[in-house]
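Only one chain is shown below, in structure tokens, and it's the form predicted alone.
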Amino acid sequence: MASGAAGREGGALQAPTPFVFFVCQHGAEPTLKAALCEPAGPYRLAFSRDGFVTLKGTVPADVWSKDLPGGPFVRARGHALKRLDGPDIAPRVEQVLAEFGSLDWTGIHVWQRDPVEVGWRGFEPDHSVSSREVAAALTQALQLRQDPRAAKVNFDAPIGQRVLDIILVDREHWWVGTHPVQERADGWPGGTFSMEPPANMVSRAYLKIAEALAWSGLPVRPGDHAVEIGSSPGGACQRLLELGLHVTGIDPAEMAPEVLAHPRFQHWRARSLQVKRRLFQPFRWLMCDANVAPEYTLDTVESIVTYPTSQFAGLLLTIKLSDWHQTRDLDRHLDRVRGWGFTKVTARQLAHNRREYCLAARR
């Protein structure tokens, strides 16, 4: 790729290069490929790793373009600058800082590919210990810049805001990028989802929902009725709870004790075909996290939302895929939650989600 920081012509900051990266899972990049690149899309393969693809084409000259596609297995997206190698950070941190120090970027983010599956011996996706190291030294030397800048290095970055993209597809090879942030995972590093789930976090479920709720949007209120259908061991119902909602959840296995403990939780111990559904008329959210094939997890809600008392005003589905060729079902798993009377109705393969995507819908 040809070196240099992006220039002005015409007073549009334009891109040095015809290239561009998405970030996706592991296993996911055939299908981002399949649906980006020729015949189907307009760009052809570059530099890929797993998890990380960077691919060539024509591209919107503005590196703030909001015109590059997406799509529920991008994580995150943007123009591909350069590519920095070498052992040491600090070399490198002057170097992007002088290359690109002057472009009208409002923050940066510092972040890792993933180097393994999610959930390969316990790795969550989140930043790493060698992406705080860099983002600590950029904070640095914007410091002693005096760049009002160094307050927004791994923030999270709002709706309109314009972010330099330092990527670490290794400890010695980095990519610069920048991408604008359109929606709200465009704001969050990498497309990940951070927080700091409590000491006693019943399962990663609760760091699943999370994600979920802060994705999607769904309005849930303190006060609010939520169900959870395949909710053992507990860590989502743990954190609906934490927000004030109560919460049933319906499993034949065993919840946490210290979500069976809490007062606004009941533990429906049946399965759910084995409930009548007039009793899902008080529940205004209804979430499924249940390790079945994507068409009984997607019966089995129909029948609940459907029935004439119910009254759901949104839905969070896991929707696991037993193969990768599962994805090419999603259009139709979408038109068919439509069909059911939502609305707006979308798709993600969330950062903390394994082979499996969530699906969120809204009246």
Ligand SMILES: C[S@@+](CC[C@H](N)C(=O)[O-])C[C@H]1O[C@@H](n2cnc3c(N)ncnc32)[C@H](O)[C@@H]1O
The other form holds:
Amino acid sequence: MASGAAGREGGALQAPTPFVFFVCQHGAEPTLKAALCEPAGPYRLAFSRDGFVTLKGTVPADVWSKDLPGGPFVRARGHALKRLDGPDIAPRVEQVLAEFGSLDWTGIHVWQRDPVEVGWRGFEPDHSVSSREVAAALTQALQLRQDPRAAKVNFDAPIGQRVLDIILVDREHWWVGTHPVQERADGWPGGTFSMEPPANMVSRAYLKIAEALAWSGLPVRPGDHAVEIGSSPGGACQRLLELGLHVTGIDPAEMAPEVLAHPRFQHWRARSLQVKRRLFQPFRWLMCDANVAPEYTLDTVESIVTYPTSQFAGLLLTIKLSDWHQTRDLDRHLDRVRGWGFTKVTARQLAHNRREYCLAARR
Ligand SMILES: C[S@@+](CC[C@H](N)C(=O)[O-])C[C@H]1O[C@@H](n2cnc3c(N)ncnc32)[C@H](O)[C@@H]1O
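Could you output the structure for the form predicted in complex with the ligand, given that the previous block was the form predicted alone?
The next block holds the full complex; its first chain is the one shown before.
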């Protein structure tokens, strides 16, 4: 791929290229390519690896153009400017700053594409050791130049900021890109929500619900009542309790003792269909993380939220995908939820989702 990124010190404009990049979970690439590439979309396929894809379109007005690929399975996206190859970190860091230092970015995100599938041998997308090494080298090099952006390496960037992306595609193979922060998840390095979980994290669903809340902006407040279907062993309930909610978990399986013992938690040890619909009346938020087929989840939730005494303000549903072809049903799922009276209905495959996506809905 040709590079239009002729770097110049002194503040000259960086030339945009016709290439964009996106990252997604391993396995989502064919769905995205089909949606974004000709004949359905405006792009043609360029360089690609599992979880990292570049596409060729038209040359944008500048490297901060907001015209970028999107969709629920795109975790992060941006303009692809240049590929950098080499065995050592230091010379490439120098090259990045020589060629892109004068560009008007407000911060840098350094991150690695997923090397394997999410969940494989415990893998979670996050800041890998190598991306931390490169981030540290960039911070140091910026400090030496007395560049105040040294404090903005791998920062949580607010909407409106301009981010230089350093993507570690492989150990010896990086890409440099740019993206404007247009929505909340664009502000996270690689589109991956990151937080330090508690030492006694009950299950990885803790991270999943934390990311779902951060992405969706669902306005949960201390004192609110939430119910989760498919709550065992209890990572999601643990997070909701931490946030000060009253939480009811519905699951025939056991809850972790520390969740069960919490004074604001109660366990209805049953399958969702066994719970009388009128008992859902006190709840403001409904979470569902049951390991069942999408239609079963939607049938169950529909029968609860459309019951006359229910008054849910919002939903966070994990929709499991037994195979990637089920992504074709996503728009139908969203329309179905809108049909229950929710106006803001969105979907995203969260970084902490496995082969599943998160559907968020608000009145
Ligand atoms: C992925 S686990 C849930 C993880 C959980 N959210 C956490 O925070 O640790 C899926 C759970 O769904 C439960 N489940 C499956 N079908 C269900 C149903 N119809 N009603 C309630 N729970 C169900 C299973 O028993 C299982 O514990």
